[in-house]
Amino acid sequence: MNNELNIPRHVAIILDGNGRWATSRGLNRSLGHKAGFKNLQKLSKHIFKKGVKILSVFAFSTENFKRSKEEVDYLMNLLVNDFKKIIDKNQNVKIVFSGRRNNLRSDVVRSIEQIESTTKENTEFLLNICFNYGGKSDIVDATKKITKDILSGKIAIDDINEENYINYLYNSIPDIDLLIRTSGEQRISNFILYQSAYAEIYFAKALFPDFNCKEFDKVLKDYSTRDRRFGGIKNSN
């Protein structure tokens, strides 16, 4: 039972530390990504069982293309060959991908579309996989869509507000309640900038392959102690 905990509706995780996890063990960095994916399979199921409705994960950023060709190719192949394994028919999870697709390999795009199509009718939980994603590019691309709609006469400038702006982002997803970054790094690295405006942030020391269900439960307990005021103050009376 989770009665004693305040369960966030939307949790986001920056999956950091896979490469360092591998190199610290004398392994190729790519094997760290494989370990990270296996952990994500287990962890995502646990997170949804705790009552979280939306989980967003930062799997590959637009900046990650700066890494070695070997590592980038491995991550692309991981999506093509393994990401479909994250589909759980018993958990009713809809899976969507956020990010640019125009510069991805055609087989990667096909895999993304297949996963989305297979799970599109699921309604209880949402897994948002941010792949080839950047928070700034999300906002820039949304602004381009808005501009096109204004120029075509579909909407007026004054129709745009904070609430409906999200409809132009890669996916229309509610604000993040809890943002977690693993590996001890303390920055958000261009991840879901618009919907994280009032997110509670937790920097976990564990590298992502070691960030297990027990570690997540610790974060939940910490989150339950947070006083979320959204810029206001609590009534003292």
Ligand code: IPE
The other form holds:
Amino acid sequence: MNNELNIPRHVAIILDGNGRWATSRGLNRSLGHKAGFKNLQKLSKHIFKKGVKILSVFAFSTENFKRSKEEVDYLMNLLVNDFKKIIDKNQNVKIVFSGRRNNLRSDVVRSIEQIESTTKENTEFLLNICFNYGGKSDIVDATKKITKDILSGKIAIDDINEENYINYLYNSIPDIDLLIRTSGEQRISNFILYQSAYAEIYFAKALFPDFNCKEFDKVLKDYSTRDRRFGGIKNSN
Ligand code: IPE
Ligand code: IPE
Ligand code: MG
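Could I have the structure of this protein in the form predicted in complex with the named molecule, to go alongside the form predicted alone above?
Every chain and every other molecule in the complex is listed next, the one we just looked at coming first.
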């Protein structure tokens, strides 16, 4: 069945709508994040089974610190207590985190490092969890690293190009093929900017806890109909 589909190598998802999912049920927003995380556990396995090699997810933005202390604490505790459950011994998935770490709680940073080191030898799939991530901070921090390397004489200005620039980002992850945002919002909200330059974008109506494997399969089908021209001319012409 997969033969008919054009499977993207790198899928990225803006996991949005957890709060609305909870409040529409009369529940605290935190329970929406709990349901969203449960969904992510199932969905990520399914996505890799479909043959996608890299999955990036937006779990916490640099701007999400604007939320109430209760909600921010819940999300930080979810990372410390639950995120390790996403490691599946039956799937060869390397997990990396992208984002700033200097203003995170030390137990959060410890959990991130533990998950990364437990899975670092895995080679088949890559799960990139964007946590305390901002597309702008990724580019700004990369620029600082490049400037340091130039000033110390490690590289020359002309050594930098569009391909090796990614080596200075939080994680040198290749371009996104398919970018999905759930919950009906139609914006990027400071998610990965550099590697989404030619991403096909899909805005799904479902709130993230309802965005199940079947919903993802619908998106895959839609992706297969897209004609990716990369600035060139339509394939059939
Ligand atoms: C989850 O969705 C994504 C995070 C920022 C953790 P939201 O919490 O933004 O849910 P809505 O958009 O308020 O419904
Ligand atoms: C984007 O969702 C960030 C994550 C999914 C982690 P938000 O809910 O924070 O974005 P806005 O505020 O609606 O743009
Ligand atoms: Mg939201």
